[in-house]
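One chain follows as structure tokens, the form predicted alone.
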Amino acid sequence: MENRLIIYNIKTIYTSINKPPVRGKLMSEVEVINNPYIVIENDKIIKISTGDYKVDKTPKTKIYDANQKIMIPGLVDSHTHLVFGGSREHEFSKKIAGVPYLDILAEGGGILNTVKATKKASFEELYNKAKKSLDEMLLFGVTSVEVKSGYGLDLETEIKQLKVAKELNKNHQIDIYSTYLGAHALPKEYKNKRNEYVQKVVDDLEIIKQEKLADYVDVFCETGVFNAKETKSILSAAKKLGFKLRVHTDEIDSIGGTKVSIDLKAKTIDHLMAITDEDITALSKSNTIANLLPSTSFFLNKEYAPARKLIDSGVALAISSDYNPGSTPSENFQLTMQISGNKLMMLPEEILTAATINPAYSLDISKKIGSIEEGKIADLLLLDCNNLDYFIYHYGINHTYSVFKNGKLVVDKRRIVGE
């Protein structure tokens, strides 16, 4: 007998179900389901209807009351530096203060200062921290999570937070996807010897690829980080060696990293606060997201990446938290969404879309989740919300009343269960 579920007495379902990437227009075409239920065997949602649930029912089916609460796809956040050591809020008054974060960079804080304090923590000390963020994640709907090393800027140090996040990825409920975040900055000692470190992060891409531990690679293209022609060849002998590629640039200015990134077929392209309009022309004519970290913005008090002129020039958008120690600490996927609404001016359907179906074709999961079909896995969201408006309205505080991975029960009523 298959193990069943039906979840019943829902509200309303809300779901993108175009094919993804979901650009421009499309991506505010959201499905309504009124007073549906789900019947779910093992991992897999098999059925939504409306109607009488019991014509459904078995003598071992489970049955779960969802209260008339709204359902949504579980959240999918594909851009995160969850494995670090220390915190940085010494840094934070230097912030407020306005002085600009590549000045802070230059004087040892901001990532150095992470890579510091993460070589010197050990695994154990990383994976209770990670976890122990892993599980507020969760409780804000987070089902699927990008998870960037970056804060060791050797190969010591970035195998110990990859091994890391492979060992959450076996014992936590959330899916992790691994990136490979060698070139996240100059170590000090390489200050004037940067072909030196370029080359030593491809040459460590074959030991991170033999040793299965990334799926991606990651590159920071920026101002007084690494330029396109060092973003190219990184991710040039990255693809070669068969990683997919994701890709920070246009963050604080515009140094060619988006061309370089639709021309090698990156999965994403991440920030893009500085995109030209001739970036975003060419973006729109590729399958790369555009990858927004509006909270990133909120908490830098920096200019909000143009998403309204994205959308509507048919770019197929994302949204992540980009949770990281320096510029957003904060695990609620939930306020980024709800900023996307108040500062990106994105509509609550594109949200919904870009908090979803897009981010999960970027980690080619997008045949599996982020979206509720039959035949598709259980990765579902409940909402104490009448309405998907009054979830993006109403800022600041966790909306979820449950959550359900691989059609399991692993948070309800705000409480992670089934540990």
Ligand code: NIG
The other form holds:
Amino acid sequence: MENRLIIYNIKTIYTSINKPPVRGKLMSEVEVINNPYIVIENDKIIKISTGDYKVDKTPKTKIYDANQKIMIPGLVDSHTHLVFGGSREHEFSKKIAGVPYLDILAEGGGILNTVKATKKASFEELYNKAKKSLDEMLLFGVTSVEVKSGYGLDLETEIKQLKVAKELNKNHQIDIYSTYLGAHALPKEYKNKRNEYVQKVVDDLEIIKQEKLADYVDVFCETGVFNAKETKSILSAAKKLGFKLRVHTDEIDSIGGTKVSIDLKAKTIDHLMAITDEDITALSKSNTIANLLPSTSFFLNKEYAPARKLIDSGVALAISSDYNPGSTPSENFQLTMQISGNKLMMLPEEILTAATINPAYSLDISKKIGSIEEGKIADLLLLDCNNLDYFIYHYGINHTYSVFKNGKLVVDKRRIVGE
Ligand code: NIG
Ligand code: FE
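How about the form predicted together with the ligand, since we already have the form predicted alone?
Up next: the whole complex, starting with the chain shown before.
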């Protein structure tokens, strides 16, 4: 006999049901189902219906009263730097005084500060710290997350970060998808040996592949970090080895990384505050997802990515938290969604699509998750809101009521089950 769970007394389900990548106008098309109930068998949704539900009186049937809360798919945060040592609050006042992000990095601070702390931290320290953040994310309704390395910049520490992510994926309710970001910054020791470092990142790819530590490779393509040519050589080598690509690009300046990434069929290009009109056109003709990170613009007090222009041009958008110790020290993905309304001028329906099915597509999991449909995995989020607009409008708080992961209740009335 299968394990059954019936979730009843749901006020409304909101879900994108379009085939991903959901682009342009279609992003605002969301299915709305009033007064539904859901039947889950093991980890799958087997029925979504409205009206009276018939309780199957087998001992293995559980019933959950949704108490007239609204339901959306479990959130997919497809760009985070979850695993790192230390924190950078000591750089916060510099930032407030107006010292630019890249100047802090050039002085050996920023990412390089976190590199020092991550090298020093033990596996257990990194694990426990990242687990605490994952718990926070789960409480905010995130059920799948992408996690990058990039705070080692030497093979040993990069592997340590990726192994922490792998272990957390085994033990934590949230599913983790890992990305190798050896090209996050140029390590100090390589200051006058750029080419050697790029070659080292390329050489290390094989080991990451052999040890099955990551499915994706990322590069920070930016002025003063890695240029378009270097980005291309790393990404091309990665692609040859069978890695999928995600790329930090056009955050501050547009230096050609976007074109390189689209040509190489990257799954996502991320940030895009400085994207050119020409690149927007190329992006609209591709299946690459524009992964916008508005919490980063908020924290760095920078301009926001041109979300409206991207949507109006027919691009498929995702939004992600970019959780990291420098530019975005917050696990609150609901806040990212709310900033997307306020600052990216995205509609609540577009935001929902960008936080569920499109990021799932970018992680190659959209056949199983990212929407609430019969046959899909039951990753579900109940929100203590009357409607979707209210969720985006009432900002800064946690609206989670409960979370289901793989058909199991993992957060109940804003508490992690079993803790
Ligand atoms: O996505 N831009 C590059 N990487 C991160 C920041 C990392 C850090 O400052 O530690 C980002 O914003
Ligand atoms: Fe990032």
